[in-house]
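Taking the form predicted on its own, here's one chain by itself in structure tokens.
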Amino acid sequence: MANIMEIENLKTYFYTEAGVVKALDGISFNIEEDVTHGLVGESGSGKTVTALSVLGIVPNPGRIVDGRVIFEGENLLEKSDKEMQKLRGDKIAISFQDPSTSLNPVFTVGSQIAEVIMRHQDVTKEEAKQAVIEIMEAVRIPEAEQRYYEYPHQFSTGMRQRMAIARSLSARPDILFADEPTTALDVTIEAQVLNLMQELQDKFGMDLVMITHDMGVIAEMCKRVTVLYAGRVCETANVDSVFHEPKHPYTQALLTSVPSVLGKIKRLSVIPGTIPDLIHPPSGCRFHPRCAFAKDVCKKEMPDAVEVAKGHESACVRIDEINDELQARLKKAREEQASD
């Protein structure tokens, strides 16, 4: 299968009066062609800066110190600002999490939607209003053409984040990374923009990126899946592999403390302590202070992603160990879940 887009090394810091943030820190994966890729972790593992990083629109005080994301034959690291532009929306385009602060209130939907058109595509006012309404129509808005001039508060949450969908789409990019787009919404609701997600996928040839910290998501809608931590890639593998048989500790304990995954449940795991200080980070495997597999050699060395076996890359130096006892622990905790 071939790479779509393919990143190296990726190194993304925030400059703080505190101190620097190794938001990402040496991140390297492959996002294969027609093939939707999930990023999963806890909050504050790298997913959304990932994302911003590659699309070059990181904020203040960060700043991307190394790495290459190769797009096309070409490193976008190496772009300016104004080439990026050109990209941004048309071939790569991303759909934030909170759209409400992705949608301006003051302007209608409807033109924020045709603005993006218009910047990348040499079309008329009244031409971009059509493929606007056009592209409402595809994502499920009612009488899209009335509500063309609505505000986004006049519509409800579900409702925004498929305007917010529908904006990301309007130039028909190549890539989408779709940012917790089920934040927020109830399950019903979720279960819609999910599916909305698939057929527009399909409509549109697109391939997807779904960032999300739900298991269940990934489970659902992706067919490959890098699991990161604390801006370190953990795992990355096919969705089948890393949930029947992980080859990383926080991967089996995220797989051992989310219910979506598990269906019936009677009691959940939890990964014990906190995702750490960025600032200064634990020494070696940065999962280590939480690990229960944990060894002196892992606090010493810090782990790259390599192959453990064939498309399953893994970043744990003792991963050969302990792979029984890890797969064991998975099947024990499942048994104990969704027993009486």
Ligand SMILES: Nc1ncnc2c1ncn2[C@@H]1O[C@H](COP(=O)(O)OP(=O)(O)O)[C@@H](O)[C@H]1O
Second form
Amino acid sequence: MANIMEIENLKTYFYTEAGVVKALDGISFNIEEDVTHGLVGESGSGKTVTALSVLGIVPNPGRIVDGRVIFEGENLLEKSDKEMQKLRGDKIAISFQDPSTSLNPVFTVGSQIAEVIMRHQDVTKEEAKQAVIEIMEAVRIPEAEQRYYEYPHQFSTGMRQRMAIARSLSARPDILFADEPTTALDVTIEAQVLNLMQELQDKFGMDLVMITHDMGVIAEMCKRVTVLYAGRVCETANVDSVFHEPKHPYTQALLTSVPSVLGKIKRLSVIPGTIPDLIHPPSGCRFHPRCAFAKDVCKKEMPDAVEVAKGHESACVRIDEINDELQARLKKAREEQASD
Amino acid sequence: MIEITRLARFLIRRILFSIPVFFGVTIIVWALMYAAGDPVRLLLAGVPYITPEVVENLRRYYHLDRPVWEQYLFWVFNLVQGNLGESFVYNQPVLQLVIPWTIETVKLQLSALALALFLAIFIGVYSARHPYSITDMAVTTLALLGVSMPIFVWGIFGILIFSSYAHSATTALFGFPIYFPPVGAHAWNYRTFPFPLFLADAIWHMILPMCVLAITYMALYVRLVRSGMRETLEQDYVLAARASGLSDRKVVYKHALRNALIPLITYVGLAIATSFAGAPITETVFTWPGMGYYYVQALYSLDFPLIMAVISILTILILAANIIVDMTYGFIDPRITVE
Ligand SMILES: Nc1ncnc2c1ncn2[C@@H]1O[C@H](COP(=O)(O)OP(=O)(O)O)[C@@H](O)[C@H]1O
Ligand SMILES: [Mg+2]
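For comparison with the form predicted on its own, kindly provide the form predicted in complex with the ligand.
Let us now look at the entire complex, which starts with that chain.
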């Protein structure tokens, strides 16, 4: 399977007054062509920063300090900002987490989308407007023609999210990073937006990277998934194998904190401890202070994800020793959830 | 259509609300003016052989023998008919005198304000994008100096350097002087100038007072633009604009700046008001033939009709500026509808 994007040893640090925040500390994973890829992790694990780094728009005081992002045979991190401007929105796009803040409040939504189209395609204003109306219809905005002239505050939250998605799709990107497209929405609208994303993906033939903290969304939308924890990759594998046989204690913990698929009762087994301070991250495996299986070896060196089964990479150095125990725990937790 | 009727309703309402403010201001000034002294005695000061009858006649001529409230009503009655009375000192209809002064004041103040805003935007944006850089530090310090040093200090420095020193230095260097005129808005014989020369002369005279005024106004705006931009540059919509491949210029000067300007409008409204109110000081420093300069002169001689005319015009200008500023909000920020 060919890769559309390869991320290698990406390091993005924020140089704050309090110290250097190692938001991404050497993450690597590949995004395969025609495979919806999930990027999952708790809040603060570095999902958004990953997407921003790929696009080269990490905000101050952030800097990409190391790594490579290979796209169409070129390293994006070596490109100038001018060159990247041509790619942004046109080939690689991102839709932001919070639609109520990612649309500029003082311009009409229509003009904001038209602006992107005109930036990347050689079209007249009128043609751009027609293209916008088309894409507004594709994301099911009723009365698109009139609403073209409306401002963000005149749309409902769900519609605003669809408009924000419409903007990121407007120049027909090859790959879209959808950053928590459903987090700001309520459950009914969430389902609509997810359906829509799938539909658009088929329609526009783009590759989708779904960023979420919700394993349920991953199960529904993705084929492959990368689990992030505190700026490091825990594991990358097919969604099926991650759900059936996770190869990292953190993934197992995440899975058991998901409400049962039937969704009758939401019993979250919260992972003990908190996400670590990224200025002074724990030594070795970053998950070890919260890990039920941690041994001395886990504190010593920082493990990279390596292939532990076919197409399944894990960063747990003790995975072979603990695998049986890990799967047993997962099974038990699931049985408990099912019996509730 | 709805937009236009709403705008018209807004305008009518605001104008109606402004009327009592106008009369409030003029009544207060009227009262203060009468408390200040007797204009007839000032007029006649130093004139020999004045009989009490002359004084009485003069009082009657100016209606100064009537009760104060009656005089005020009389003034209002005339005002409504477009008659602002006759100046005690110049013996001319006040309106004729005041119109050219108003033009000079508005010309100077608005150009200074526009220059200040224009420069403040570029400096403020630069500072916001390079916070704590050397340029930013220098500019922020200068801005602080600008706000904390009053206009007459800047004015006197400006005149000293760009008129006085420039005059002597260029004379010594080239044999003829090149300097900015420290006095007046035109050359003495400007009425004989053809239009291009007239314009060039007017601009040449305006440069020094305009720049000095702009420096004092700019200080506040630089700080406002800087803090506004620091905030908007961090917003998601700016990141989103950048993520969609827009050029740096579009991202900064369109998406971020437009939002950073919103709080600035309030201050521009205030600034228009204070700049007109502050005109007496500026115009005295630069001997600028505007309302402020003649207002001070009128106060010295207690030229009641002239004082009232200047106060009325200033009040109307300030009230109008406020209405216009509130209307601008509606245009620049779609979330605000003028009501
Ligand atoms: N502007 C910033 N300044 C300092 N630190 C930041 C900034 N943006 C992100 N970070 C750090 O990067 C880490 C990862 O953030 P992010 O990628 O937004 O997490 P998430 O997985 O929730 O999307 C955060 O824990 C935070 O400490
Ligand atoms: Mg995020």
